[in-house]
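The chain below stands alone, shown as structure tokens; this is the form predicted alone.
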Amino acid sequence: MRIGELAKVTDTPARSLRYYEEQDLIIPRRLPNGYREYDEYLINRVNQIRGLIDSGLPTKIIRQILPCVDKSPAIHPGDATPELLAVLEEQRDRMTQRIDCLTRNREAISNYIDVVSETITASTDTGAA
């Protein structure tokens, strides 16, 4: 696919897919004319890709951690450094929380329509009696 097409499926600009490529983040195949070739299985990649840079971690992590999140054994635990991995477990802190804030904020959502649902209902069912 083209790179407009992947900018549509994964609701990406074009702009920031570029920036991936020249980060090494993904790596589209080049056609004989120059254009973009972008394979299917990177539309996963790009949404992982942002959802780590919304978390807040920098592209430079996220290529180092990238090979973890394809489940793939190119993993180069050489690379780590103690200063990644504090910042990689604080990231994964602060997604904990927002992992937990979300849950709750979701139940208090459901229990709202729930309530909100219960008594239309009930209304509904006196008005018709």
Contents of the next structure:
2 protein chains.
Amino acid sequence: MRIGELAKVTDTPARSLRYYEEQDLIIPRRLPNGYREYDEYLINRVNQIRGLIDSGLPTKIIRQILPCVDKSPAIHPGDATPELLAVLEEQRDRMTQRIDCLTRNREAISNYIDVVSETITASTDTGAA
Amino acid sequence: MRIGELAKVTDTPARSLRYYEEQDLIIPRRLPNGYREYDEYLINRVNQIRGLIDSGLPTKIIRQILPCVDKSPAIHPGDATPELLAVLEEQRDRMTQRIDCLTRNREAISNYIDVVSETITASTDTGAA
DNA sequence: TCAATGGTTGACACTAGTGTGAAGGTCAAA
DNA sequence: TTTGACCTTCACACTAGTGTCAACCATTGA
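Switch from the form predicted alone, shown above, to the form predicted together with the DNA and output its structure.
Complete assembly follows, chain above in first position.
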């Protein structure tokens, strides 16, 4: 598929797809006319990337963890240096922190929503101002 | 406490604290000489803010959800408009998405780390190249 | 053949958050 | 009283990710 279709199915601006390529997150093949050609399995990867960016990870980090997370083509734990291992462990821990922070705050928001909803419902029911 | 101490205990650049103030996330009192004066309870709030920023939330959103999440001074569900409620629900859902994405990827990384660690251990044990 | 559509690169601009430095005020200690 | 640490505002710059536009090439269909 070409960039327009990938953009459509992943709901991602083509501009971003080119940027991800520039950051070596996705390397599409090229058609004879120079057009980018994307394989099906890259749909998942794009969604993966977008989710991680939205969760605060910079592309530089995503590039490092992507091969470990990517299920599509060959997984290659062959070139795993101790340095990469250290990076991965650090990122795993940072992700844990993010998850905890988000979870705490989501619970608080949910609580708040529940309380407020009840209040609104009650005041509506009783006709109170 | 003044900005320097708050910066130290929260491990946050004073520059950022001033920026958060500019974004109406934290409004310190002012001493007679113009210095910023922060209450103890703001330590938590700073950590909250940093965690959320690190998790991908922009300050504009944080400003909206902070009153609902903040446990320190008075919680005021009084001024909860339906619009705010909608914002909160949307953010709650986006946070759920982030949590899911981070969780999935963290698991994948953990898995990878385990596999690679075993490989390294094994090759070390057997003396294999 | 010409228009429409979609692809290419390149450049400039913008927001968010932070780094950094200038120029200056405050205050405690020597 | 002067030094030094800490504070103030202002401003410029930088990275990351994206928007947007210009100028141009490719493919398709009327």
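Source: prediction; values computed, not measured. Residue numbers count along the first chain shown, from 1. For clarity, a rigid core is taken as the largest C-alpha set superposing within 1.5 Å between two forms.
- Core-aligned CA deviation for R15 between the two forms: less than 2 Å.
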